[in-house]
Amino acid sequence: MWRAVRLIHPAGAPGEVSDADLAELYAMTDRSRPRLRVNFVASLDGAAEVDGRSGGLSGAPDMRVFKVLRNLADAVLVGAGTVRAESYRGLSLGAARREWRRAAGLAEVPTLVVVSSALDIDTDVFADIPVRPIVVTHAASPADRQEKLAEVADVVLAGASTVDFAVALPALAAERGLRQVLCEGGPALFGSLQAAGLVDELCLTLAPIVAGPGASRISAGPPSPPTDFALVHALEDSGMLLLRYQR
């Protein structure tokens, strides 16, 4: 049986943490400042997936936070590989969540932003998207695929032969008002963003599972310098830890 989510750090009042409490716990104090938040789930031994998908590590508490983080985001940033592996199908929100976002002064749904170098993206993945999505790529990506994707998405070029996130993210904020960006993976995208020094916050769920050897970590790619993060809060539900860290 699932217990109520408990706030265990910093010390808080006992009792159930409601969805409204979660929204307050994860809220950004200054939405005018661009901010990149990354959200991942991992096993106790550091695995980012089970059988190739992060869904094998998730659970009801994790999904509650997942929905709250999406509610608070202007844009959801995701790599093309994660779109394929996790079967992304739209960002539709229910009426109550849309109303909450309107009351908070946000667009009814966040904008989906997909990052891809090869542009190997099935356009059908955008069929159920309520807001025209954005594909971020670089100038050397296949021109014919740029043209095809432009029929269903806004194609943004950032960088000559690789995606330059130091160009892409400020452009999303300045030109489109997408300041609060939530990255949902995958590991290669997280690694690239961290290497560029752009990650402001990591929301990490630790699942009470030992996955065993072979699985990838939540960050991948070339080495980058270690970065210190501070724990903002920790929540617990049935052994699952929901952690919020800020750089």
Ligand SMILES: NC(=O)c1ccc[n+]([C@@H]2O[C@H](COP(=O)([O-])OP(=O)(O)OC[C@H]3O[C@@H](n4cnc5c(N)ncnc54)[C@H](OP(=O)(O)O)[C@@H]3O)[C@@H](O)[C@H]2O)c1
Given for the second form:
Amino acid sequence: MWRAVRLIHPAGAPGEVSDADLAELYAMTDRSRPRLRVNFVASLDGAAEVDGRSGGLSGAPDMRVFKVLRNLADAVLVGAGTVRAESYRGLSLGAARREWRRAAGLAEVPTLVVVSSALDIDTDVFADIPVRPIVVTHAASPADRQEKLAEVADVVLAGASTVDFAVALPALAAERGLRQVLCEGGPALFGSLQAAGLVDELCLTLAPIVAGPGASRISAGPPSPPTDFALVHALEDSGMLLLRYQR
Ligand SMILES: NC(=O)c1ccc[n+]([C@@H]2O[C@H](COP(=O)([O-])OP(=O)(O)OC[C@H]3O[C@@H](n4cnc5c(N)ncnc54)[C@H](OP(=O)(O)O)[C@@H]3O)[C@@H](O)[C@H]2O)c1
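Requested next: the structure of the form predicted together with the named molecule (the form predicted alone having been shown above).
Time for the whole complex; same chain goes first.
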């Protein structure tokens, strides 16, 4: 049966949402409860990248929300594939954002948590990073690489031959106070988290671009059962839809 279709745009005056409004729109109601939020940008035809990077899909409105989501996170969780593809280099927050976090009672900078099996991660990723980063891996990952990465990051083992997120995420919350986790992708990591039934929220930017065939979707890996999500809000800027969904 059809329910009411809501016209969400045009609905208000352009430019009416300030960064403070965005922080409220994306705020977590209870920060003591562990929560996994996933953020992606996709094209109209479902592509998660253009020429191997998400930058071709993103734009100013998406980057604005991307920054707000980082501001609100205790930890930023990212797969090693994205670290390599997007040339991640630490987590840099300017003075104003660090001050905003301090005033909100948060650590100055969220903790970077990289997920990897092969541990083929350039240690430069962790250079000049203000908070000691974490590498989450499993017991069967290469021991010599675990040792090398332990020089620059805390190496956390969860699972025997693949990362068990049902172990890893509660450990981050209980042992390190990293309860509000923001996953910035990529598709393989999202697929694993979704398959484990751990995703509480999806923040999805729909970019007004048709990317054409060939690109990967935002989710990859073995099939898992579909999950229903409910729309919390939809914002529009320059044809980009900024959607917040909760499970
Ligand atoms: N549109 C967007 O918003 C967005 C966001 C992020 C990324 N991307 C795009 O996505 C592409 C990268 O895709 P991807 O799927 O390779 O990225 P990914 O999910 O970041 O990385 C996959 C890698 O993460 C590790 N990993 C993930 N799940 C694991 C598990 N359960 N156990 C152990 N290790 C696990 C493995 O690392 P090892 O290989 O080191 O073992 C795996 O190869 C790039 O083109 C990037 O631009 C798009």
